[in-house]
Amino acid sequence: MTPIKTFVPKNHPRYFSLVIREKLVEGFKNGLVAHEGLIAHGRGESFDYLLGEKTTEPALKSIDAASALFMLADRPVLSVNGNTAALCAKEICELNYLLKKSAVEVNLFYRTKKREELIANELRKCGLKKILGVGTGNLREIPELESNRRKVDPEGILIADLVFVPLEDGDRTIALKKMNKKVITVDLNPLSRTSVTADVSIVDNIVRVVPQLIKCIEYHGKNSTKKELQGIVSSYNNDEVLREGLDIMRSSKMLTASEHK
């Protein structure tokens, strides 16, 4: 992707949020992001306002549980769409490298062969060698799912025991759960179908989440036993964490009008 050339001063109160917008716009211009992906980001950004555009304590709980779940999985798969590729392709590749047993699969709601290849190329630029889900020749279908997301790789999501689905639509999350797969998601909306259906829902911005996931997995890899990881997962309550995230949003002091510009 072309390097971002932002003209927003770094002391602007919403500098990082505006840089993220520019990354998505650049991703759209380069064919990674669909028109609808820009709208979806705007919706998510409104929830991020209410979080104070920072990682909250409930989100840290979810990240810790997600890290443990990743490390306990036998066949984890990282599902990547256009927005994810535009915002954090490098970090996704770093996460995949760290996990060792995982795979990366391109999965799109607005699927075209051109977008698949563009996203795959973005991941290759970050050093990823094997990318699943690209091309339609050998893809299989998830039962009871009508959208293009039903098309999955037989070496990836189809046989995965855990699927990471950031910036996801709810239909596929529900379908994956029916297939007895564990699901980790990143969703700024704690009321979405994806959030309430997933095993671990991280209510936070993906650009903050993936680097934190990497740090957490590195820590557990050096300091935690399998039994301790299992304890983290068994003590985690997704419904409770979602309620805590929603409470933070309810109690949030809205930013002033000048800060919204």
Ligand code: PTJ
Given for the second form:
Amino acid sequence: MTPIKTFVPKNHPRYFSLVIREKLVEGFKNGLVAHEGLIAHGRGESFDYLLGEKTTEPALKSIDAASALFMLADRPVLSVNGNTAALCAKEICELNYLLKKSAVEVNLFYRTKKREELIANELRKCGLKKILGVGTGNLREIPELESNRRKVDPEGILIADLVFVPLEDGDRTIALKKMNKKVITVDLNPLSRTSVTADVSIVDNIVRVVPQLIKCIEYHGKNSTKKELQGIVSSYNNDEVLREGLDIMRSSKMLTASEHK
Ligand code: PTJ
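Output the form predicted together with this ligand next; the form predicted on its own has already been displayed.
After this comes the whole thing, all chains and molecules, with the earlier chain placed first.
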């Protein structure tokens, strides 16, 4: 995560969580994040708290399956919204660079021209040259979807075989599945419609997920055959992984006052 100027002392027990919160607020002040994005982040934080704010074993399984799916895809698209841009624009660009066949598309629920442009600029600052979904009157609509998320780029999500949709509302994942696309999501809520509908749902904080995805893809790039990647995908069970994530949250231990110190 790109360092920011922070009020949080380094030795605070929840330093990282509070720094992520400040990053999101900064993204809001810069116009990237919607008002509603702050609320969505609060919901995510509460699930992250129950996970102990770390990447769990089931999340690592999902990251492994997601890496294999990315590497097997012909036209993967990374969909970026305001929260994702504020939290990990640089890492999304790195992931895109690593994948080579992929594209990055801005897709917003609370779509305004201004936010589109600000998010595209943020991605450009990270070195991305081609950004889909912005500055074109040429967007198409995906069927059976009423929200602004229906507007997609004909060179991107419309023709993608795999779409990465972190921090989403559920409707689009359902619509993308009906279009026979594979969907990978990152969602701290294992009960969300997005999580239960996607092919691979990574129940973890996006700021931890994208760097881990990059490492995992680099590893498979050097060590795994196409057949091995296909084996990872076919043995992956998303429902099982979601149940395991929920079990970890349920068994989350209450700390006593002395343990908190
Ligand atoms: O930028 P826009 O206009 O496209 O709007 C983006 C938001 C996030 C406001 C919009 O997509 C939305 O309302 O999303 P939801 O329906 O609140 O879903 C967001 C999901 O992401 C929730 O289930 C949260 O728990 C989860 N979430 C929030 N922050 C994180 C997260 N998951 C992983 N990492 C996070 N940092």
